[in-house]
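Next comes just one chain, in structure tokens: the form predicted on its own.
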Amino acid sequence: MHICRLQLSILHLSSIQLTNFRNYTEQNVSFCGGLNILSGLNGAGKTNLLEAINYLCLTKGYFHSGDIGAINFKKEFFRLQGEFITERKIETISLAFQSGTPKILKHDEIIYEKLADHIGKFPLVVIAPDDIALIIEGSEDRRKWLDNTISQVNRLYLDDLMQYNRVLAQRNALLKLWSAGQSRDEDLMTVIDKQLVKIGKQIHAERKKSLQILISLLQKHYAFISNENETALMNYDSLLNESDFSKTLITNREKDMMLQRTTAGVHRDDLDFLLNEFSIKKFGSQGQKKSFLIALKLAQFDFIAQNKNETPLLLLDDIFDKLDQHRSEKLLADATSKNRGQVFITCTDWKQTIISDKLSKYFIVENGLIK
């Protein structure tokens, strides 16, 4: 199964340099604009170059946090350059970042003032085998993925979305200062109360109407990744969805002065993923939930591709060791599809047979090195 799309522009890296990045010191490599494998040991550096590419499209790295540990032991900075080639031409895309100094983004040369005006210019989705904690953790990881796919797509969501985090940090701030004994300003409350209820309306809304798209693609990939009769949904829980915003900040003053933080808002927002309308995390087998992490990242990378009418690069890190053979298969049919455009994938065995139509590009990883 696979959704139908009228002729969508492909999105292609067509070479990266990494300089001082993680384990390599210095590396040049071109790919191919269909299947890209990359194959070596655990450790060797073949997430690190999937790494290397969610920080050219999304300025920060997806397996690791903070940009300090990005940087090659004993080295003092790190660099990376890539070539994409889009409809409209190539493009180049440098980032740089050393230590004590923000990072340094260029498009052509050209540095970006703000990091999030490049977000959604070149778009991707990863899957990989720490993504299950979407499944089985907290709120926030489900928020984060929803919001990154949304932002990619709308650049307005993604102003609100920053704006509502610096109105929830400054009503925070004046919490604090009342459990700490200041005099209550009630008016300048009023007044933050105002702005954040104002911006999480327009999240919310933008959440809800995105949602519904993602729920019709999330249970067509399901259904063709389980070959089972069940029926995959999510559901949106806000306090948005039923209650006033704005008498429930009035309601909870007393309690947020005394725990010093907004305990309502879209900041606490979930997602519910359900199989025949059962919590999967709380009673899907192991197998269902690895079925429904394929099947939603897929819709993400669907709903990307139908808003921006471009395909995202797709990468795939070491998910078939994770999986049983039936899943993979169907993985793989769906990630090696002609619709899916440029897809890096890594594993542990070079060995292993990948068939698929789309241009192949295979590679060794050794120590830092790419052959």
Contents of the next structure:
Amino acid sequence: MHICRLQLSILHLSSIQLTNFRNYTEQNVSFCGGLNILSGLNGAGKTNLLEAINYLCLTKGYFHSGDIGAINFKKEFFRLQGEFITERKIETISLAFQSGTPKILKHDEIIYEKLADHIGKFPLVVIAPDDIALIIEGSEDRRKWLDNTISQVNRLYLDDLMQYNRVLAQRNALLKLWSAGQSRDEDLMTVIDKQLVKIGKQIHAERKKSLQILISLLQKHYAFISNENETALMNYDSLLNESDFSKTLITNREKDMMLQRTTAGVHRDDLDFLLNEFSIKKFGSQGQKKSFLIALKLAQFDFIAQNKNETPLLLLDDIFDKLDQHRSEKLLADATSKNRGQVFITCTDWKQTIISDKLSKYFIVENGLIK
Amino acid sequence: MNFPSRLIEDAVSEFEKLPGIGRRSALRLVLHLLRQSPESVNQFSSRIAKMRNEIKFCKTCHNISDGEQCNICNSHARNRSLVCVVENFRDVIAIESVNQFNGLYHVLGGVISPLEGIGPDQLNIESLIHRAASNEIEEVIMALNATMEGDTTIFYISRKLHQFPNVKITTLARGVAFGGELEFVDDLTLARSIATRLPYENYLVNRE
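Alternate state requested, the form predicted in complex with the partner chain (shown: the form predicted on its own):
Full complex below, order starting with the chain above.
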């Protein structure tokens, strides 16, 4: 462990305590406000530590879905506690989960009534090998990424999303009742449609506005990482771009009833990732895809930083293993530049890599123990 | 938990059905009753049975009542042109206890939620429309919970009441609580309160 120079007082996680979390039974670690480098063999617990940080910032896991699996084998609960240093003071966040009960999240010992109130307090961006799903998988992954990004800077957006999903569920339930032969109350459907349209339009406007900023950031970062003369772009693909949402719902009503679900709306939005106007999913090389993803995540970082006036934590999982040397050097140069704040990097061998004049701290992870 | 007596076990099982009562609490209540005299336990159980058998629902507003019509609907001191629509009896009790409202009520018995199979037909909406048709009512106050389903119900009823242009429809104000310090208001309420802020003049009038 060595410390190079003093750190500015920006948001960072100064220590974390893990209890029965994944392969950790009991662990305390203190971090520095700059670069934190975690090395260790596969399966040692490096990514699990990043997962714990994601939990404290965003109340859920990034690498795994479902909280039950995050409990250490044969234990009944897990608990995480982190001390965050902000401009103002030290803030303590703790999260406890026991199978069968709701998660309990506390901010300086005060329990949150809604977990959603915590989102965005401690912003964070993760770059991990599995992010490739953003390009190759279905539209849901891309919507989730966009929603995660906007939610971290806009509390009302997250609430709109939850409300939208609730109305959507009500509408689909009514469609099911209709198709099961219940007498049709068109007035009720009209009322539910109106609610869906109102919130849907708000979500669409917010996505559109945010994407304009995200696209220009994406292009800047892609140019830096790839060193090539390609233009990265993402198009917002939404029914609401052109059509009248309200009319479409009425037109689709019969079809929706047959299918027992709502076929139009912002829950079907997608992003088209393009390089020189060609779909990167179809035509991009492996290298182009990786560069695109990194640029996308760095754009996300800048977007949050600009909107929050707070530097998000940056978690880089296994980037040297999965990226070629050129790209990992570029990414590292960017990650350690002065406009980034606290960074966590996992790798199997740190000797290969990291020389930075940024404040750094090194850790070795072995079988659920951090040294 | 095994009991030496079938009688005790049956009683515990009954108490356990009550909301918020677990098996241990149920046992504690049963053992408490066992220490009482048989007369007082008889009175306890007969009053509960009587309550359930003899309770009536007001045929006008569907509030709980001892007779055909509830005390509120029967009262001559009430403003009969004003109807406050609420979800259930507890809301009537809550609004009555602040002594600010002098109109009548209409208890819906729930809110519209297709997910739970509750449509307008399961609620007392038809009878509200009949009341509105009687020309006595000038204003309907929607005092429903600030949830998605509450809103759906408000919009639905408003749509149905459109045919009576003389009936004004209002809803409860939503936002920062009185005496509340901004620092302690939850983020969402604060954000929404800013989005739906009011002209200063309204604020002054409403404070009086």
